[in-house]
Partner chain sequence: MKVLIIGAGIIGAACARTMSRRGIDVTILERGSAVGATSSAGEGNLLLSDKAPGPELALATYSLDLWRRLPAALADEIGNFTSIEFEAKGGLVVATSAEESAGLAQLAEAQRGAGVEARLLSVDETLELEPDVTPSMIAAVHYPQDAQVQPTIATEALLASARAAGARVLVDTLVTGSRRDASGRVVGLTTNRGDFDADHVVVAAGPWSGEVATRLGGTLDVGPRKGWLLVTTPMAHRIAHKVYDANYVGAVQSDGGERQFATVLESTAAGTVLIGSSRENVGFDADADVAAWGAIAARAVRLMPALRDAAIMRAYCGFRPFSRDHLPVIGADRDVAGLWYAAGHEGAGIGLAPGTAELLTALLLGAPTDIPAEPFSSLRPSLARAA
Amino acid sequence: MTPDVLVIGAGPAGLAAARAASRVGATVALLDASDYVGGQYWRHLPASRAALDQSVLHHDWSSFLALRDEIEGDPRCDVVTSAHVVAIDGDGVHVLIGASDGRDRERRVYRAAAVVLATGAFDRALPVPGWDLPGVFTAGGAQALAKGERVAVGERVVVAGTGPFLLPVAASLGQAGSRVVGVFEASPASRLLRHWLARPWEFGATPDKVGELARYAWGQLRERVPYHVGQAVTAIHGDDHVTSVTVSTLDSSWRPLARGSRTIEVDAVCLGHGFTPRLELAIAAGSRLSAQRFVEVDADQRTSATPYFAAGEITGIGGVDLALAEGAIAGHVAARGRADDLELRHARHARHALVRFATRIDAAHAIGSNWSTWLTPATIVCRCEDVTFGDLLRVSRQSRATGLRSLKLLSRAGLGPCQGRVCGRSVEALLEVRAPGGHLTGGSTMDRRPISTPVRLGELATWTTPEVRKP
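Coordinates of the preceding sequence alone, form predicted together with its partner chain:
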C-alpha cells in the first residue's frame, strides 16, 4: 500500500487533508476506524438507517455532504473505513481492516511518501464522586448517542463541565427529547468575560464558527435551558444508576464554596472538561509534543518527524474551522502542492485568525487548580481498575515515589483496558502535587501507547515478517 499521501482520521481535518492532497494530484488513502467518514463532529446515522433530514442535528451539514461527496467520488482517493491503525514503526503504518475488536481481520501495511495524522481528540471528564454510575456519560458520548444512534440518555439531564462545547451537547440532547434541567459551566463569570470579551475585534474579524456555534446553540437554548456559570456537579448519587446530583457554587479555583450547594433530581449526567488529544500515533511516529501536550507543527503542519504531518485537534483544540484549515494546509503541502496556491493562502489566513481565538477559549475554560477538593477518598479516579482517590493518596504517601511507572504499578491507575485514556491526565495531576518535591520525575506520561488499539494475539501472530523493508 503506497499512496502518495496517507491520511489517518476522517473527521474534518482528515477530510480536508485528503481533499487538498487529491486536488493537487496526489493519490490518497484516507483511513478511519468508523464505518463511515465524518469523525466525532459529523457523527450521523449510518446508511443502513436512512433519515430524510440530518441537517437539523448539525450546524453545517451541507459542508460535510459536499466534502464527503467530493472525496468519495474521487478516483484518486481511496477511502478505507473500518480501518484500525494498530501501530506505527520503522516499517510503516500497520492497519487491521474489519470489525471493531474483531478477529482475523485483514492486515495492511501502508508505506506512504507522506502521512497526515488527524486523529482528533476525545472528551475529558474529571472524576466526580459517583461518576462511575450508569447514567453518567461524557458530554461527547451523550451527543454521539443522540446523533449517531438517536438514543436519549435520560429524561432529566444535566450537562456539566467547562467549554463552549457544552452548549451544542445540550442542544443535541434537547433534540433527542431529553429535558436538560441545567448546564453548569465551572469557569467563573469573571474569567469568561475577561477572555471571551477581550479584544472583541478578533471576534468580529474571524470567520470563526466556534463562537458562531456557541451563539447558535445559545440562541436555541436560552429560552429553555438554565445556564449557570461558576457552578459544577460535585457529586453524583444513586445505587445502581444516577438518581440525583449535587451542584455546588465554586470559587475561581473550582473549590466548592461552603454555601450554595443543592441537589437536583436527574436520571443522566453529561460531563465534559475539555478534550484530550489522541497522541499515540504521533508519539509512535516520533513527533515532538509541545509543553501543553499537543503535537508540535510548523507553518506547513509538519511535525518534527519526517514524513509526518498533523492537523486538527491533536495540534490544539480549536473547533471545526481550524481543523478544516489545518487539514487543507497539511494535505496540500504533504502532496507537494505549489507554495503560492490560492486555496493554501486562504487556509493559512483562516488558521492564523482561528488559532488566536482558540487560545482565548482555552484560557477562559482552563481547568481550576482545586477541582480535586470535590473528591472523597472513596471516589473512583481510574474507572478501569477501580482505583480510588484514597488509593492514590496512600501509595504516594507510603512509597514517596516520584516516578509515574512506580505510582501506576503501586496503585494500578492507568493500567486498565483504556490504558489511561480516561484517567491519565487526572491521575497525573493528582499525583504530581503530592510527589515529594512537588513534581513527578523521569518525564514519562500516559500518552505513550505503542499499540494504539487492541489487537487479538492470533492476529498479531501472523505479523511476523514485514513484506518489504523500507530502504
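Positions refer to the first chain, counted from 1. Since we're looking at a predicted model, the values are computed, not measured. For the two forms, the rigid core is made up of the largest set of C-alpha atoms that agree within 1.5 Å on superposition. What changes on going to the form predicted alone:
- P417 is not among the residues whose C-alpha shifts by 2 Å or more between these two forms once the rigid core is aligned; its shift stays under 2 Å.
Taking the form predicted together with its partner chain as the starting point, write out the structure of the form predicted alone.
Partners and other molecules have been left off, which leaves just the chain.
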C-alpha cells in the first residue's frame, strides 16, 4: 500500500489521526513498534489470553474497540505493527519491521505526502537514593505489567511522585493483586488547591476528565488506600531487594523538612514524576520545539517542518481526550481536509478546553526546584552507566565544561543503552544549576538521537537502498 498519510504511533492520537485521514479518503499507513495497537494507554493482553472483561482494566475501552475495528477493517488503512522507525532524513522515514531484538528484519522507507508524528511519551522518575534496587519501577512500567501482563510488582507497594497519573497506577496495581499501602503526592496542598480550585467554572467544559478523576478518587476511598500530599519517597532501602522506604514531608520547593520523616516497610516502589515526550523523530524532521521542550504546532497541528504534523503527548502532556482531539485534527488536515470543516467542530472545541485543563494540571504538579536535595554523592543518577551524583559534581567542577555533549562524554551519563531516556532530563537539570548563568551551552539536549531505536551493527552493514514506498 502506498500511503497518502503516514502515521507514526498507534496510541490514542495515532489511531484518531489514522481514522480521520481515511474518512477524508486518504490511504494511510499506521506504524507502531508494539505487537498491538493501543499505545501505552490502551495496553492490553493479547487475544490468546485476554481478560474476561477488558473494560474493567481500561478506561473507555469501548472507544478503543471502535477505533481499532474501524481502522483494521478499512481497506484504505495499512496497520503495521512491530514497526521500528530508525531515522528520518531527506530520503524519507526509515523503518525496520520485526521483533525489536530479532534478526533479518525487513527494511522499508516511506515517503508520504504528509506524516503525523504521534510518538507519545514515557514516564519520568526522579533519581532517589536506592532507586537502582530490584523492586523499583517507574509508575508507567508497573501499570504496563499490571494491565498488559496481569503481573503484580509486589505484595506491599507504595506509589510516589506527582500528578493525577498516580491514581490510575494505584488502581491497576490493586486489580493485579498488590496491596497499595500509600500514594504520596509531592506537591503541597497549597499549590494543589490554588491551581485545581481556581476558575472552577472551567471544569464544566471537561466533564469527562472530572468524572474520571472522581472515579479514581472514589476507588482510593473504597479500597482504603491512603493519599498523602506534600510528601515523597526520598530514600529506598534494602540489600538485594527493596525492603522499606523513607517518606519525607516536603516544603513548597520539594526540600525535605527536618520533621515528618518515617520509614514504611514495602517490597516494591513505583515512582512517577510526570512524562517526557518522545522527540527524537520530531527533532530529526526539523520540527521546532517550545521552551518547555514540546513540539510546536499551529491550529492545524502542523509543525514547522513540512510535511510533518504532530499530535498527542509530544505537543504537551494532556491525557487521552486531548490526544484524541489533536489526532483527529492532524489526520483530517494531513489528508487535505480543512481544519474548519464541520467534522472537526467537536475536536476543536475539545482541544481548546482540554489544553486549558492540561495547563492547570501542569502548574499544580510541577516538579519542585529543590528535589536534588534528596540525593547523596553515592546516589546513582544514570543507571545504565552507574554514574553517581558525586561523579556529576566532580566532572562539572573539575572540567569547567559548560556543554552537555562534553559533560556526557566526560561523565558517561546518558551514554548507556537507554541513551538518556530514563536519566536525561534529570541529568540536564542537575548540570544546569551548576553551569555559569544556570544553563548549559551548545544547544544540545538528550532528546537529539539521529538513530532513534537500537539497530544491530549487522543491519547497518547491509544498509542498502531498498524499495521506496511513496504515494
